[in-house]
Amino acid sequence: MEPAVTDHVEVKTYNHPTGGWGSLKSLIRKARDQGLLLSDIWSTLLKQNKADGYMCVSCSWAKPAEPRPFEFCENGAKATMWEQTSKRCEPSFFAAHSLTELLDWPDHDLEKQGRLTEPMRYNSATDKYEPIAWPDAFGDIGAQLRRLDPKSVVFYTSGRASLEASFMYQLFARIYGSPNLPDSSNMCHESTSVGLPESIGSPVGSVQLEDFAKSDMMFFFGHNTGVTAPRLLHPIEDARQRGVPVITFNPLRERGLVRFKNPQNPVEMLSPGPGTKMSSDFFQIRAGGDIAAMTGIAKAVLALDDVARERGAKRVLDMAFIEEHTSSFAEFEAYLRATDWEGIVRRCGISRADLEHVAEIYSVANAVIGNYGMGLTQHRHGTENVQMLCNLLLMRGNIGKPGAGISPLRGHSNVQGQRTVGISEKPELVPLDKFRQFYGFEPPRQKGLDTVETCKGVIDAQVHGFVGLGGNFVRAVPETGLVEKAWRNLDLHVEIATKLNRSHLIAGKVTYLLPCLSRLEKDVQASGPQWVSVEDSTACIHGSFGSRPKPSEHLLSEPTIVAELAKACVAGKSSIPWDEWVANYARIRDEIERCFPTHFKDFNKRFLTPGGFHRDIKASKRVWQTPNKKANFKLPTTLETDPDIDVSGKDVLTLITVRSNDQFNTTVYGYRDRLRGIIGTRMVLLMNDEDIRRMGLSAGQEVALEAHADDGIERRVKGLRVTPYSIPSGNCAGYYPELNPLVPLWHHAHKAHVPAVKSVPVRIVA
């Protein structure tokens, strides 16, 4: 593949705020590439975030009852314009171009040729893609499924798919006999599923919308706000507004938590000023040091209960809440008396005199927030990152009070809700029993493959068929060598979606690509224009409608296809109506509802609300759905995030890839990475000034990346430009997906098989 680099390329340091005015001027441009700068895609986002609108189709944050006027950030509106792009990919295209050849093209590039028109198969013989109708590709599909075993066959999903969609979806596979339901929270915060529950009785967060405007104290460790979700900047602002401390934990000085002028407000923004200071203290901490952080701050806080305890003062520690509410708060103390000072700076990279300054401000504070992205996630012990998060709210209550509590901030739109509705390879996440009530057939009742044992069973050659609700799975998986060669054996591969991208590009034996309605556009079916609904990383439940024009006469909605495929597959299997369902998706939500009762109560009376409806997350109310009913304190096995992998060679950096300000997940919008001044190139290597004079290296050499494994596997990516920047010394940062193929599949979360790609041991090679 070619590296994604232009004609000028250009690296400079970026002082700017988020948002402002380089804000606004990004979206012109994305508006004019796209062919949208006089058109009415303006007025088609004031309907973005908005109860009579639609839900944006990038990152999951909340949508507020009382909107504001404009309910979009930069990256959101980059999404809806970069789906609502004037261009069209028609057959005319892959008529002139052969798959081979696109493979040599950026993925950037890919996705600009515009929106997909009409369904195509793979021609072998010709090595494209090629028209065909809608009846003979479902019939097809359906006869090429029925010939595999259904356990060697796996449908993944990504995180855009409504929650209608979603349910069909995994039913389909279900009734087919694949117990395979993997989804792109496996790639990313399948920790916090696996973690939560052991600690709280909850797979998700315990925030909700309304505790930012309560909460007196913020945590961020690992997220990069200003890029993965710019609409919470705001409720951040006006805390910061109001004085509340934000303390941010994160290798990467990243400018959204550093500076923030909202361009919403005419004021700050005809102001001279640099906008609102978004961290009272920002923390550069190693990558992979967060538990030692976090076991630093809570031994200070147990410290200073010692010293409240001798002076006869009010506790520290909330006691009350310790013995009512929780177990093993013995063991953990004992632990953390155990731990010793100098391991943990050593490991985090932040002195004892800063991480005791943070506990005596959370010491005082009544209503703290834990917020924690990928940063905490994405290790080999991430499940335990989660986990220290949540014992140090638990020192001093701070889950399920309001203003307070856990904050796993979920990336792509409503990925969490998919999890909620049944898209899930652990069979004992989903009401099986209901199913074969309902529907009339037997579910698999063994554990399905999740993203990392897929890629597993494509280079074993044990998964024969693929099918796609969205994403770029391909593209987005580590050890992308092995997994590209190896997905060229597929008996089927069959892909949904509404733009090409890489993944479409690696073809089986049989490989379809179906092009489907976008949530923004209106969705016609026999009862009428129909809502969808998807859920926010709240575990809130929105509803969202679409009233853009369709992009092609050939299009279909997500849920027609997953009918459709469903008739020609499963014909007869069970007492599914699926075109009754389709005709009005109201009845699916009812489906939804008698499946799910307790999440889903009233759901088609209380969907529209605006601000939409919360789940009942028990955790939030104190009530822990544990074994033993109690929220557990659990300890850590080690300071070190990823113990099994040594960095003490003074060659081997811990790689960290990131995101840019010009993307979203897989989807490159463009070259202009803003806020870290990297214009032109994702080709980079972030890299502290002392590692680049150590090494012998100078800014702007070309270097090459190897991955530090000894497993006999080649891994390395060329081209790279050596780029002086604020990191932490031993670790460097590069652009995913770009550097994917450098992390090796093993390499992943212990508990939950989360690819640790916050840090991948590498050498440079001059």
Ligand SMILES: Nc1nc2c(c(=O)[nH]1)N[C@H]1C(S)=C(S)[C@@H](COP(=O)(O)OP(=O)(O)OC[C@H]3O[C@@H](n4cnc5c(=O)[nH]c(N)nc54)[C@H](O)[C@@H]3O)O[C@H]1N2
Contents of the next structure:
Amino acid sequence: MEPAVTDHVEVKTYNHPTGGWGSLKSLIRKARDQGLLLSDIWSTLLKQNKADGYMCVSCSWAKPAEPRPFEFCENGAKATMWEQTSKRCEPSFFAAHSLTELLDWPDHDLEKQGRLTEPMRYNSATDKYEPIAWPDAFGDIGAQLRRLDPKSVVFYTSGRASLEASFMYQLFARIYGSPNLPDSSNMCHESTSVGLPESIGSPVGSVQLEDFAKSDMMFFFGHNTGVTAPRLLHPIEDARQRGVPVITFNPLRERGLVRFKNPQNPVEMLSPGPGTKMSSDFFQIRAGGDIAAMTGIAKAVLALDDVARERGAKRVLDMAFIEEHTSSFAEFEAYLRATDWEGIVRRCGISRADLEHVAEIYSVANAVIGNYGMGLTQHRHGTENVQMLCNLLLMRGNIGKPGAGISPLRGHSNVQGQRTVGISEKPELVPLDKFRQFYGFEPPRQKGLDTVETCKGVIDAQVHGFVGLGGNFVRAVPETGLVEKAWRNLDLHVEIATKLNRSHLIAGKVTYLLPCLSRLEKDVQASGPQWVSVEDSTACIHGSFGSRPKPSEHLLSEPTIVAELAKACVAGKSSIPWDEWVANYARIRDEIERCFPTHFKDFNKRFLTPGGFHRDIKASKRVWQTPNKKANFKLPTTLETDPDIDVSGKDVLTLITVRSNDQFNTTVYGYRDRLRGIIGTRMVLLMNDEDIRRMGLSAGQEVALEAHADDGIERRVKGLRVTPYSIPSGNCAGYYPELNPLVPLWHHAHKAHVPAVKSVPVRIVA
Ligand SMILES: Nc1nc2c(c(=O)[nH]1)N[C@H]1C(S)=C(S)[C@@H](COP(=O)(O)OP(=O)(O)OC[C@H]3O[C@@H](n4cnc5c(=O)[nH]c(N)nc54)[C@H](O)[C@@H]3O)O[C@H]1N2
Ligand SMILES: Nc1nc2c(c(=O)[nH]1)N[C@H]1C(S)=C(S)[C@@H](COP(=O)(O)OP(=O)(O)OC[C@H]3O[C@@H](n4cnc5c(=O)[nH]c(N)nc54)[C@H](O)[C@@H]3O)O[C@H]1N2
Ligand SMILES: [Mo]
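Since we've got the form predicted on its own here, give me the form predicted in complex with this ligand too.
Below is the entire complex, every chain and molecule, led by the chain shown above.
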């Protein structure tokens, strides 16, 4: 593949606030690139995240009941424009380019071709995609699936598909007989989904949007808020203006959590000032140092409590809460007392005085929110990371009261929701008995493959078929080299997608590319135009109504495609009236309510509630659905987030893979990571000055990276530009997905199997 570099490369320090004029300029440029008039895009954007409009396709952050006039951000608007583009990737494009040729194109150039317009089938004789009629595609895919062992077929979901489409999709897979329903959260917040149930008995966070207005302190661990959930900057800004401390831990000084200027506030925009200071304290922690840092803070809180007790003053620990609601505090206390400061400071790179300072602030705050992102979850001990943050919050009763709680900031706009309606490889999380009873089929009961296991299955030739409901699986996963090579042996590869990406270019023996409508577009079925629904990061369910015209007359909705596949493949094997469901999506919502009655009570009546309706999250009411009915302090096993990897060698570094301000996952909008000052290239290696000197390198030099793993597998990425950057020594950073070929498949979270892409051991090859 051609490296992701343009003719004009520029690296400079960016000292402006997030938001501000830079963000408006960036939007105007993007509208032009997509061939859109600003007036055209404007009418759509005004409907974004409004109760009568559509829910943004970018991040999953909460949507307020009383939205601002413009309830969108720079990146949400970019995502909308990217989807609304006037460009079309038509059969003529595929006639002109073979897949072998397209494999050389960068990700940006593939998606830039615009919206897919017709169903396509791969022809290996010409090495090209060719158009095919929908009925023929469905008929053939159904027949191909029937020929395969269902247990060897994987049904992946990316995280954008609606609750309605996702619910139907998992039913289809299960009727067919496959338990293999991995999704993007296997690469993302699975550490949360595994860690939180053990700690607090809920797989999702405990906060709601209104808690942000009541909070009097916030933590941010490993989240690039200004890029990946920018609308959250507003409640943080409000909190900062109330004087609320915001304490951030991140190896990179991400701009959004440093300075912010609200582009929707004319007074702020016109004032020359630097914008709001977002983090009251910002600690550039070493990658993987979070268990150590949180242990240090907790240890210092305990020391403050000791002093209070000696003096007969009010306790710092919330003993009433700890006694009534939690278990294993004594063990946790013993762990804190036994852990010495020297190890803590060495591991996280933050001084004892700084951690004690954080503990002092924390010990007087009454309502604290612990926010976190991929910086905690994408490590070998990602689950322990999440549980350690729970421990810290539980010490002072900060879960289950107003203004406080644990806040995992989710990724895709409906990734949390699709898990709620049955997308899961873990059978115990899904109401299989109800499916059996209501729909008259016998669902498979064994555990299915998750994402890492799917990759392994493809490499070992145990997986024979793959169906993707959105996403760019081959590009997003680790061990790209082996996965891509083995992928070609698949008997069947089917992708349901809006735009062309690299995964679509890795053909199996039979390969289909099925184009679908997006949420922005009007979806008309027999009963009229349809609403769909999604769940946000705070467990609120929203209706979403698309009003844009179809990009092509051939496009079908995701529910239609799933229903047609089911009819072609598993007709007569269940009592589901697929056509009736598709004719009126309210019918699907009734079925979701029937299968998940506690979460979706009166679904059709409530789903248009402004601000969404909240799912019943028991932990937010201090009801703990753990086996012992308590919130549990969980002890970390070591201070290391990524044990067993040795990065002590002279030329070895720990690589952090991150997103730029100009991408959504593998969708690369462009080459302007404005907030990091990196323009014109994505092939950079951000390094600490001292490491550059120590390794005898120089700024601007091109180097290659190799995985530091002695397992005989070659993993290498060439053409990276050494870029001095403010980052702890021993760490380096670069962009996902360009650096995914460096990640060994076995380098993942122990329990959750999330690839440990925030701490990849690498060697520099000059
Ligand atoms: N615009 C835009 N929005 C998005 C996405 C996108 O690509 N673009 N992706 C969506 C998806 S699917 C997801 S999951 C979310 C991801 O949103 P984030 O969780 O913000 O994801 P990342 O950008 O991968 O990185 C998170 C941050 O963790 C920091 N970090 C790395 N290692 C460590 C560590 O060991 N400790 C700590 N404390 N910090 C660390 C990195 O420097 C980075 O700032 O965003 C969603 N929203
Ligand atoms: N090294 C490294 N690897 C990572 C990460 C990292 O931080 N570092 N992050 C991980 C994370 S958090 C995630 S979530 C995964 C993301 O993995 P995926 O979710 O698999 O990837 P995306 O890039 O979001 O998928 C983009 C594609 O989805 C399709 N698409 C977009 N909208 C729609 C729609 O409405 N319907 C349908 N059917 N298709 C649509 C388009 O064809 C588009 O090309 O990557 C993971 N991989
Ligand atoms: Mo994600």
